[in-house]
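Only one chain is included here, represented as structure tokens and corresponding to the form predicted on its own.
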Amino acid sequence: MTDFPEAVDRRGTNSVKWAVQDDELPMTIADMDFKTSPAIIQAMQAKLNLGAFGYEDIPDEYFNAVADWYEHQHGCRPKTDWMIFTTGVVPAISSAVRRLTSLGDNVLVQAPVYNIFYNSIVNSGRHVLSSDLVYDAENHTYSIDWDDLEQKLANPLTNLMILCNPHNPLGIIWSRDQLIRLAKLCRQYHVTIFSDEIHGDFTFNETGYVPMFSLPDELIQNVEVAVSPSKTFNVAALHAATVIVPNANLRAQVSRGLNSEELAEPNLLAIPATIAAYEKGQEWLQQVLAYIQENRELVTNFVRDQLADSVTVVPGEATYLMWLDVSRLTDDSAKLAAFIREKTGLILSAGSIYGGDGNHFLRINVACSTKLVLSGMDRFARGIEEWQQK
């Protein structure tokens, strides 16, 4: 087992995943309970040290490490003048949903999705258009229809597209192939791409995945892509991201829109944090990497080996999240979930909220220590027990 001891225990500490009863186990919201690395904290520290905390503005070193990260990690350098510090990869989207269409639009996902998207859509009174996944039960493998994608990208009203790359909460990894593909797609209907790309960071396989920025000029210039390192480092409540916008009229109007909705004022410690994340965090990712490899290893072989007969992993290669298909057991996953908590104190989060065919699948974090893991199997495991004799 891989030697990660900075788990640590966070009841009583005003985060949103552990408030929860005290027999209870979340193993849902996408945070991790890993402490962040030393540097971050050492950064922190000393800005906390100096004890002035007037307003700021972005230094450059910021945007440098944030190209670095880009270079050294997944091979494509962004230039620092493409990028727009924001608060979070949330509020800028829902601040391009607002800027870059109009009431009533159409803006595109591809379900089942993470359910926050649904949230900046509809409540900018914009319409949500899904190109479902299609998903082969007997491989357990998802996949495009694109025709399916060409016909709604076409449709007059479909203007802005979010993508989530990679994809939360399937764990797929889309190929450069794929991208290009979608990438022109948008192009010959004049459809912005917004590309999530937050869990960039967390993948499995041995090529990573492929940042939309980094597809040849001609195809990123309605594209629009958001980084950050809340995931990576498990600093959600600092509040910094990165736009990534090439095309500069799209940068400009994508800025006055954060700006406009005061979403380009760093928190006091986002600045160094992240800087201190991009430049010295390489060798504490590695690390959490190989533990949450061994964690989505140890579920895995648990659901192969105990529960075979009634839940599937779906394969995934990125993420700390893992998709179970219970299609076997019921077509309510909200149902299921409940019933788990219930008897087992066990908290999931139910498939259903992701849309698509989410009403048979469950969704698990398994960014924890691995007492805890095993801790959720043994739940999950006398939980379906339980709702099979029941």
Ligand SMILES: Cc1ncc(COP(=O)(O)O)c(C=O)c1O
Second form
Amino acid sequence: MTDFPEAVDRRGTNSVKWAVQDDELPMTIADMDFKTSPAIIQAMQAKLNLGAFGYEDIPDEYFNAVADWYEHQHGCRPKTDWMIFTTGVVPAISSAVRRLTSLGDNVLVQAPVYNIFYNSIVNSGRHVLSSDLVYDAENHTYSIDWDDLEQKLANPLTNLMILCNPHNPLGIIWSRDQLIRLAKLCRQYHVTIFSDEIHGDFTFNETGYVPMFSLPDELIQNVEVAVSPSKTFNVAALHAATVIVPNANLRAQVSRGLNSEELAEPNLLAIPATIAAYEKGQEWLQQVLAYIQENRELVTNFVRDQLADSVTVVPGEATYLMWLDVSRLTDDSAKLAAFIREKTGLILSAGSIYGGDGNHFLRINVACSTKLVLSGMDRFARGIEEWQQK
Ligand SMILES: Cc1ncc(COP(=O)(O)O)c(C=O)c1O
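Moving from the form predicted on its own to the form predicted in complex with this ligand:
Below: every chain and molecule of the assembly, starting with the one above.
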């Protein structure tokens, strides 16, 4: 087993995930325990050594680095003049909700989905309209109910859809055909698509994911894509992301929103760190992917071998998050998660926070050392056993 990447002890470091009791093990919030790429650390150190931190522009080099990365990692080069820097994917989503829809409109999502989408919608006085993904309990797969989706997109109050591509928490990689079908429907019903592609670099299939901006021109005129090094390189606290908007009118609207809400100003490390990540981080990412793949297999095998009668791993192809079907144990995953935490110290995310059928599922984050994954599995098995005995 590889000993790279290096996991660091994040207790007492202001880490949100690690603000837990000494004996607790958090496998929750979507960041990694790994030290980021040395190239990124060096670039940030060089900036700090300069010692002058006045107002900054975003250089062409930044946008070129984003474009180069998508070209060599994902086989499609977005135009640099489609891009706008922003301080995070969630701020960009919230701004899109405010700018591209009106009070009382519907924003469509596909539950179960990243819970903060709901905050971005509801906090701006819009309605969440979900076209729930449909679970096949025999094959443990999810699919889109296209009739339901079309009916909800056709609703005149639905003006924006937030797509999670690839999907958190299910780990689904949407195919090009699915994205084309979706884009055609959204075009037909005048619905803008916000495609959150923050997990796009964490794919474990042969071909990777399909960036929405790689679809034919006529299908991306109502599309805003958000990408970021934050998950890929474990730099969430940098608050750096890029939105990619091919249509000039839509881009102007998005840009006005981000600028007027002061969401387009980089902090002093965002630019050098992102450039270093995208220009020099490829090899590091390969190592991380291989490591996480092993952790994913470890969890899959453990659950299959030790917990086959009570838990099933829903096979996913993307992200370092795994979706565990606990429907044979409970229809209240929050209660089960609280029980496991109390009895074993293992903290998992209750699927219920993601909406849809999430009350039958738990989410586990495996972006940590294999040692911790093993400890997590040991605690998980104990927690489940006690739950069954109670
Ligand atoms: C799908 C998705 N989008 C956005 C974010 C957060 O993005 P940011 O930190 O850039 O606001 C996360 C973090 O978990 C996520 O899973």
